[in-house]
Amino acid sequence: MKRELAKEKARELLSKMTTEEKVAQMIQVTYTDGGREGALKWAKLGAGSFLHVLGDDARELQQEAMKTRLGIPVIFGIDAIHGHGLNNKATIFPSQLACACSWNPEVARKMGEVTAREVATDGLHWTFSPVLCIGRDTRWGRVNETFGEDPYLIGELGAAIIKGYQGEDLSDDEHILACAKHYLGYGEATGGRDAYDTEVTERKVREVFLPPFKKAVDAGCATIMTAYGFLDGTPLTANRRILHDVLRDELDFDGFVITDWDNTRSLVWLQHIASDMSEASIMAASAGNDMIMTTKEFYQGMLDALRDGKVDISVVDEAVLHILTIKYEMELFEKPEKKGEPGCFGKQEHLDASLDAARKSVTLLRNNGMLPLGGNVKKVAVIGENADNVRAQYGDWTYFTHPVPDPENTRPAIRPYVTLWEGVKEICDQSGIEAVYAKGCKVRPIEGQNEDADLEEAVRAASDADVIIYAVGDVIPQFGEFSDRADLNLSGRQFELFNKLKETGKPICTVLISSKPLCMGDTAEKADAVICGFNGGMFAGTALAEAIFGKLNPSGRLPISFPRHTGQIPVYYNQMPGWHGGKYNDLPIEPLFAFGEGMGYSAFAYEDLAVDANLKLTVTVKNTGDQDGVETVQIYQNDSVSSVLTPVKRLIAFTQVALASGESKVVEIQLSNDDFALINSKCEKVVEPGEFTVFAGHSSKDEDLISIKINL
């Protein structure tokens, strides 16, 4: 109802606007391009939005906007991807990929809620999050921004974080607009190449890439961002079928659509499907983009097109109506500045939420009995650059990396944060255990410079220790936009250092602090224990150390599979059947670690799986270990015979259950017919009658699942 009332007000205002005022509303200007004077010029012209501007600078621009003829306020957007990270006082959460290891929508929702409050406290209105792309080619530089490889898990976590960002009412001072991105198929670009061609059919689009956006729309997401790339030769920026027919007519999206960075100009200078900015402006607006990010040339290009009669004003009217409707629903005219909660940066509740997310994201992947470290340990050696590198721990989209990259790492790190080394040292100090640290080698040596490496120092530090904690991974220049990788092996001398440490004969726990799955080789396969931390945010070091010493029973599960070798990609779990031989002849069939995999200091057994006529699933889960623990119950299905190929298994539900040692519980999950649907050759979503296999268990691996047959 509020949306309809807002739309009525928007129509009334639209009727009073000049052509120039309308087109200006479609422009989003970045403060980093032209600085204060350039931004003030655009505010006076009536630009609809600004991005990457904080605090008093944003307030000044809003004041100028309110002085224009109609006093239309601007929306301020920011890339608050895992916390309001461009503000160095903000709470930094685990990356989306790390958060997804929790398999816990409440963790994602709380992450969105805290981020929204801090963004709003900066006076801003809008975050360009969540990323709903699917991370199936781990060469892609932006895998860290995804919730992993599975559409169902992505959709559940995406819907949760959207609710955290937006709350119940867009006018709420402590909530902000969410922006689901990148619509559509961006992460599937050929060769893991950012913003490149996505070679998929419309049926595959509907089967794999569209479902998370459907869940975002159903969750009320107010804005959606289009993708850089292109489908079947048509850039997403110019694809009316995808942006309008599918998004608005089929999914019933009623917010506004924004392009990604300079996508409209890219139609001319990068993708070469438009001859000039006037033509590109027509394409972008006619396709269904309502707001144009950073392409200021759109303003004159569209005015020229309107003047020459090449496009009807109704195209502009529709776009501006969408934008103004959201502004009215936010009550932006009455409250042009979000207030948030003054003084909330560094608030204990926020820091606790980041720590809780880090704890629930820690994923133990291998343990031969080394962990948890016990009272017989007298000395611990912590080795590796990433054990004490907060930038690597934070990952992308923080004040270290954006809006102006800092490749030389000259920006100071702002407390509070705890690195792995600091977390281990704190526990050791409390327990009377000696702890030593040595970097050993750089994760990524800088070309042309002598590497600051001392492998022998690391070996000496480890030689008289009882155990070794060895941190491996990647660093900021190795991931993110413009940073796709052809080789996913651990870089630098990390393998060499592991082999030297292994020669000491001491037990080694390998800890991965990275943006995404890497090819870990011996550092995983010959380690005594392996823990995945990805980019764990402010308190990853605390959470990892607690897991190592048994103060935390790890409950994380992988949202993404690990390749053994770059050439093994893709290794995502829900692939199609039919590969002759079923494996490469020089690699095992299995990934190094599989989707859904993870362990703790408890063990769980499954029995008595059943699905009744109303599709209510029940399964008994028992904690067979000697510690209390949390199990993530994963439900998959396979269509035995279908008119089109369907995956070998597909996640359709999950839930978490806390079990005391020795305790059993009957877990109930209500399934629906939609969980067994497929997209047929006519691109229709249907449930084909017949036999299905339903699986329940601990991970996507066959040996971790029990199954039954059902008929629909």
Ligand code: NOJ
Contents of the next structure:
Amino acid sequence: MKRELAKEKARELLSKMTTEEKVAQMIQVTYTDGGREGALKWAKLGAGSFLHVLGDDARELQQEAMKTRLGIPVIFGIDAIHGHGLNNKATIFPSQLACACSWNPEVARKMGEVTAREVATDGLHWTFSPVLCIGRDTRWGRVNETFGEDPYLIGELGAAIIKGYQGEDLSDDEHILACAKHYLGYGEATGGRDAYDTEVTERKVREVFLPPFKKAVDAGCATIMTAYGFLDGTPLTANRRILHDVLRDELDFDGFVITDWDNTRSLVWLQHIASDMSEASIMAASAGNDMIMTTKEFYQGMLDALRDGKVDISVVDEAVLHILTIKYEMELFEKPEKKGEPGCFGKQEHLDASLDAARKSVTLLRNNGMLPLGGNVKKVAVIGENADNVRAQYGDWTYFTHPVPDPENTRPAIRPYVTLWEGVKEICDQSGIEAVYAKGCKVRPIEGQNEDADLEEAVRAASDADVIIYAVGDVIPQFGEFSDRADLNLSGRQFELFNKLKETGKPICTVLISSKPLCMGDTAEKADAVICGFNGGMFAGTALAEAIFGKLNPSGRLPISFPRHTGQIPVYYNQMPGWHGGKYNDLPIEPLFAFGEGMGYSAFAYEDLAVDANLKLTVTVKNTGDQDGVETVQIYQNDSVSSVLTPVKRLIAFTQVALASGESKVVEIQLSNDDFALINSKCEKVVEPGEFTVFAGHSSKDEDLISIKINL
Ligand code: NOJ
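Please give the corresponding structure for the form predicted in complex with ligand NOJ, as opposed to the form predicted on its own shown earlier.
Following is the full complex, with the preceding chain placed first.
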């Protein structure tokens, strides 16, 4: 149903609702809070939504809702973040960060489409995805959930995954609602501390944090989730300027807004800006939150406030209108349960999509010629816990981690999945190569457990191999919500093990299986090859092994920079000029690996960069290597003189081009005036006429770029 008609119907229904029914419609309840009985009670009261309820439990609640006076169906939301991962049968995709290594919107779109179908098959309507936060302070536990550090790349991938989730029509049985989150500034929390203060000005909000949300709104995203933190002293939950004036009036958002988890109660007990639940309820609703996640106290708080005349019913009416409009647009009244495609879990198309995403995300960062492994290799040693740890490979928001954390590793993953060790072993078996595996050490050691014997065993296994593949990284309790790290060095004895392996004199390929950039030290600097896999999903092991043996020419590029040291953070590429000395005096200026960096078994050369009067950019790209390959052409700009400081470089476009060995192509990209805009000191978006440098090339590093000057 079209939005306008849906709105009309919503208005009509609203006129029939009692105050209690309206306020209940704004509440989203969790099943785990109060159990089945509690949830049923809320369904009878007319709660608008439930989260994290699946299968028959959801069906039962929906039936109760349909029996209420007006029979308003509920919508069920779930965190299907990189696949419908809270269902153990689901297809697990690379994390958003790993997916972003593909620099490929179609990969993100397909991930959304498959996830939507699996969520819909469970009868559910809505995923709390994508995360559009900016991953700059990598101490933050949720960097894995971001598409990296760059607003432009995040916006492109975010818009694509939203289209994948929602399809063309919200009433479609195989598509679900997306939810762009966390609005706004969440990733910039001071010190990388999850859900903490965000020290940014409104100008910076507009320059850095808002653009991905603008693209999400333009892509038709039906819902937005508020961030936990606060901006300029005002919690986002109570921030009408951001939630209403900017989101609705400027961005033209016409869906509904949901708070994050218990954010309304937090106004009282945590942030201390409301003295009681009645005041907090007024604040949250008046600011522009339409649905209230898990704060059931909102119900009574709002009813009290209405009764005492402290808030006008129009505030509630507006919120309920937003919610009901989307419910009508989804045609939820006719078909309260999404159908999806019965039995689609494990469908070949879904598994293929996950494998394809994993392949396109493998990012080779260093190679002194060790890779691809060739015919002279007779024995391979695979070392490291994360080489055979599916939970680390999957990462956050999979069945193992949510809703109930399982640090003891008791829940088995369901096949099919392929770990790095299994992927390498399979290729070795096919090629008559011997392969051995040893864990070596725990990524996160168990206190008091002596690992000397494990290290010795690993070194022994490596000593008579021809090459070593060493997996390093982090494991589930080290990342995620509530899990920020003050120290990003590889934990446990991972460095020590590397140095012992190095003493064997065998070539070492380090493979990073982690939630985010870690400080890799010698494991990167002294390795013969380095591959970044992050949390690559079900088939990361296959994709990584294919890259190692040259069955895949890796094409991933980093969506985020790697620090050399935790103290070097932030190292994002699009920094402002002007640091006295320009670097820490005890570290090189460059990050360990830069934004956009990544290599394969081809090499690419750029020439003849031009931008015509209509802002059509052309550049010739040649594959100078001896293998066919895919290059990601990256376009950056710098404003020569501007009224406010602008970044040293800013990504404004990218595209991918497949080139056979020796082939060259002229790549065309249409730029727009908007790509050269800045936010001036009055917070207006303007293009200041004058000179700009346009860069084109292989990564954000100066040596990888060619440039020209243009005048606008
Ligand atoms: C809190 C998280 O911040 C948010 O991302 C998530 O969607 C909700 N909890 C629901 O689980």
